[in-house]
Structures are given as structure tokens and as C-alpha cells.
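A single chain, nothing else alongside it, follows as C-alpha cells in the form predicted alone.
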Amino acid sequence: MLIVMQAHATDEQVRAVCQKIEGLGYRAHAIPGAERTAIGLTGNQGEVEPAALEEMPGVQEVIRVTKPYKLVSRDIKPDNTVIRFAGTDATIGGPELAIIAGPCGIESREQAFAVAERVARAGAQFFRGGAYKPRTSPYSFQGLGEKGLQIMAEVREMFGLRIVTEAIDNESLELVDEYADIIQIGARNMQNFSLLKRAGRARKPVLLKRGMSATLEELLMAAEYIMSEGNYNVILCERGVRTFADHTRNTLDLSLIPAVQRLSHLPIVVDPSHGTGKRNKVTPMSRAAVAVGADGLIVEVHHQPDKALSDGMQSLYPDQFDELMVQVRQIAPVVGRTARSAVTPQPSAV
């Protein structure tokens, strides 16, 4: 159910309706939108009769909601969620695209900072790396652990990027959200929903890669885990899903970009790296992705991919990412974005 407040409504009448459902021992989700504020009502195993809100002070009329996800719905919130970020101007999900770069696995500080430099004075704003790594292989390298959160600190700390790891289990969870800026929900875990609910309960923005199998619908759902435990700051993550197709490691599905936007107010980024599995493939997927709508890419970059511990076939040189950022921002006005120019990184005290 949705319980749509008048573009006029206070903030005591905003809480006296989330009281209101709280009281009939449901769970309320208050989601202000550029006019209105929306209140999602969950926890419910059948109908709610809509008379005890429909009448408070300030709503405007109550809406069943028929959906199964509810909060990620634009039924909830008409307009595009924008993730924001403290002391940055660095957002998701606005005009500007959000440009995501960085080593598959941090290996060491050394690697981690010669990436870094290269993508923050290309344009990125954010830096992902991985301090564990979830692999085929238990013989595979499986990142630093708590070492390698450490020095994606240290690269906030030197370069201003903010920082996007994965989280593997709970575990690991509460050390992600200690270091970095967004927690990464990788695609083997995405309908790990004990994971997922431990996500909603974190205080950083997350980041959903969509299942090497999942629908559109299970990924919505996905998402809807972690907002119902009360984290509204989710970003949704095309990575490829698995097919016949041999020629690519995965097939990247840029069809999943419009519909989720139809259906979602959620902003969803591309990784063409494991999209593909292929560095020629990257720079002219990033193009299409750009092209298609998203509101970002995730692009794995190595200075010494040949000599990678992990998905080195699929990073980029670094100068072939500052190339891909030439071409990024060609595309970009074309369809009503921007995005960041190359820049010339300075020490930040964020």
C-alpha cells in the first residue's frame, strides 16, 4: 500500500501517518520526492483497510499497490533517485554520469595508488576495487581482506575518490561498511537474502549487480530486500548475464537499462568489463551503455593488466580508460548528461 501526502504536508503530519501504521503493526518507509512524500507501507500479509489513513491530516489519498516490489516502484516515487555523497559533489543518478574505475582486486598499495592517480585525473569519481574477492577457483587469489580496505582508504584520503568494494557475507559486510562509500553486492550474491537484509540495515549506499540469471523482476526484488530494512540508497548494476553466446564472457543486456527506468526510480550503472570479459569489448559497450541511458559505468582499469591477479583480460590500460573517457564525454550531451572532464588530482583532506 502507498499513502501519498499532499505537496503541502507538514513533517508532524509525514509522521503522525508512518506512527499511525507503525501502531497497526506494520513497518512505514517514508520517501520524499521533488513535490510530494510518499509513504510505503510494509510488513502486511493481506489488504489494509484504507480508511484508518485515507482521513489523517494531510494525505492525500492511499494507493494499492499491486506490484510485487513496492519501494523501488515509481509508484512510490515518480521521480529519480539521486545518491549523493558527503563532502563530494559526486552523485548517483543525476546529471552527471557516474564514472566508477579501478582494479578488479586490490594487490597492493603500490597498484592501488597507480591506478587510482590515473583514473581520478581521467575523470572518475569513484574507485572500485576488491579486498575480497568471491572466485571459482579456492586456489584463486582472494584479496587482502581487511588490508586492502585499508588502502582504498588511503586512496579516498590521497585522491578524493569515493570508494566501492564488495561485501561476501556478513562478515565482511561490517568491515565494507566501516571503509568504504558504497557496499557492492556482487551477482553471485544478489538473492542472498540474509545478505541483502543486512545491506538494508548498513548506513553506506549499495550497489546490486544483477545475478548471472536474474529476471529484471528478481532483480527489483533483490533490491526491494534491502529497502525494506530501511536503506533507500540502492544503485541497480547491469553486469551480463550468462547465454550461449561463447564469443563474450557474458552478454550484456543494455534492453535491461529502459526497463528498468520505466519501472524504477532506482539509477543503474554498466560494468562493461565483466559484461564482456574482453578489453576490446569494453570501450565500445561503455559507448552503447552511455548511449542507451545508464546513469554510470563500472570499468575495470590495471596499469599492468598482463601481470593481474584477477580479470586481467577484461581491465583496461590506463590509457585506453582515458580514451574511453574522450569518447564517454562525446556521447554524453547527446542524451541530456554530462560527464567529468579530465583533471589534475590534488592531495584532499575528505
The other form holds:
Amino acid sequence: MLIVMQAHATDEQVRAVCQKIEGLGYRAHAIPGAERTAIGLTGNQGEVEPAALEEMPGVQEVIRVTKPYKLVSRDIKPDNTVIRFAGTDATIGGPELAIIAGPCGIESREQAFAVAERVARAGAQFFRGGAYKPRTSPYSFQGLGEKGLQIMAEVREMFGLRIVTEAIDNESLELVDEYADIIQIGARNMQNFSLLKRAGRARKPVLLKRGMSATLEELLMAAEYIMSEGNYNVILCERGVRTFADHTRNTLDLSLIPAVQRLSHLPIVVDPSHGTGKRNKVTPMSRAAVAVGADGLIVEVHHQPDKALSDGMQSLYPDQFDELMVQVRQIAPVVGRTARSAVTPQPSAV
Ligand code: PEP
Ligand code: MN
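Now show me the form predicted in complex with ligand PEP; what you just gave was the form predicted alone.
In what comes next, the whole complex appears, and the chain from above leads the way.
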């Protein structure tokens, strides 16, 4: 159920409605929008009698939500969610494209710094890199764990990039929540419901990757799990799905972007690296992702891809990432977006 408040409703009236809902034994989610606040009511098994809420001061209308997802829906918040980060003007979901770049995994301080320096210079606002790697083989590189998170925190200090890194279980999520700016939930965990609920109680925004055979509705329901626990800062991510096609690692389903944007106010970014698995397809698919209206990109970049401990084949060389940014910058205005400029090195003072 959705309680739409009047445009001029006061904070006190919003609070009173939330208290009423909680008094009835349900959960209230007040979601402020550009025009008005709406309050989502969750936790009810059956029908809720609307009369008691309809009569309250400041309430415009009470709507029964028939879709399975409620808090992710545009019904509760017609305007786009823009995620902001303290201490920086970087946003996700606003007019400026969010560019997240970095290696698949954090391998060493030297590697992380070498890549971070280049992606920051090219115009990325966010640095990605796994400290906990969910690998197909137990014998493959599993990530540096907390040491990797410490390196990422140093990258933030040094380059001013916000940090995105994956949590694979409740234990790692606790640490990632402490160190990172965005908690990544990987494709393999998209339906790990206990992990999603834990992420819903975290303080940091969550980047939720689409499962490799997840439908649009399953992705939105996974986001709903996070939001239902009170974390409303969720970023969706299309990273390719399994199909019969074998010229790429996965099939990047760009039609998901407009489909999500019709239904949900949440931002959605595209991962052309896992979406194709091939370095030579990352830039063309990045162009396409921006053209289709994605809110940003998450791209794997490595300074020595042939020596990478994971996903070297799909990692761009830093020079190729520079070129990707040049091309994306040209496409962005066509769809009413901007992309950050490259940082030109300052001539050294004499
Ligand atoms: C990753 O981002 O490195 C990763 C493992 O992605 P996914 O969960 O999409 O496979
Ligand atoms: Mn990877």
C-alpha cells in the first residue's frame, strides 16, 4: 500500500502517518520525491484497511499497489533517484554519467595505484576492484580480503575516487560497509536473500548486479529486498546474461535499461566488461550503453592485462580507457547527459 502525501504536507504529518503504520504492526518507508513524499507500507500479509490512513491530515490518497515490487517502483517516487556522496560532487543517477573503472581484482598496492592514477586522470569518479572474488574455481585467485580493502581506502585518499567493491557474504559485507563507498553485490549473489537483507541494513549504497539468468522482475525484486530493510540507495547493473551466443562471454541486454527506467526510479549502470568478456567489444558496447540511456558504466581496466590475476581478457589498457572516455563524452550530450572531462596534467611550477 502506498500513502501519497499532499505536496504541502508537513514533516510532522509525514511522521504521524509513519507512526500510525508502525502502530498497526507494519513497516513505514517515507520516500521524499521532487513534488511530494510518499510512504510505502510493507510487512502486511493481507489487505490493510485504508480508511484510518485516508482520514489523516496531509494525506492525499491511499493507493493499493498491485505490482510485486513497491519501493523500487515509480509509483512511490516518480522522479529519478540521484545518489550523492559526502565530500564529492560525484553522483549516480543525475545528469552526469557515473564512470566506475578499475581492475577486476585488487592484486597489490602498486597495481591498484597504477590503474587508479590513470582512470582518475581519464575522468572516472569511482574506482572498482574486488577484494573478495567469487571465482568459478576454488584454485583461482580469491582476492586479498581486508588487505585489499585497505589498499582501496588508500586509493580514495590519494586520488579522491569513491570506492566500489564486492561483498560475498555477511562477514565480508560488514568490512566492505566500513571501508567502501558502494557495496557491490555480484551476479552470483543476486538472489542470496539473506545477503540482500544484510545489505539493506548497511549504511552505504548498494550496486546490485543482475544475475546471469535473472528476469527484469527478479532483478527488481532483489532490489526490493534491500530497500525493504531501509536502504533506499540502490544502483542496478546490467552485466550480461547467459544465452546460446558464444562470440561473447555473456549477452549484454541493453534493452533492460529503458525497461527498468519505465518501471523504477533507481539508477542503472552497464558493465560492458563482464557483458562481453572481450576487450575489443568493451568500447563499442559502452557507446551503446550511453546511447540507450544508462546512468553510467562500470569498466575493468588493468595496466598489465596479460598479467592480471582475473579477467585480463576483458580488461582495457589505460590508453584504451582514455579513448573510451573520449567517445562517451561525444555521445553523452545526444541523450542529455554529460561526462566528466579528463584531468589535464598541470605544468609543474617553476
Ligand atoms: C566483477 O565485477 O568483477 C564481477 C565478479 O562481476 P559479476 O558479479 O557481474 O560477475
Ligand atoms: Mn571481473
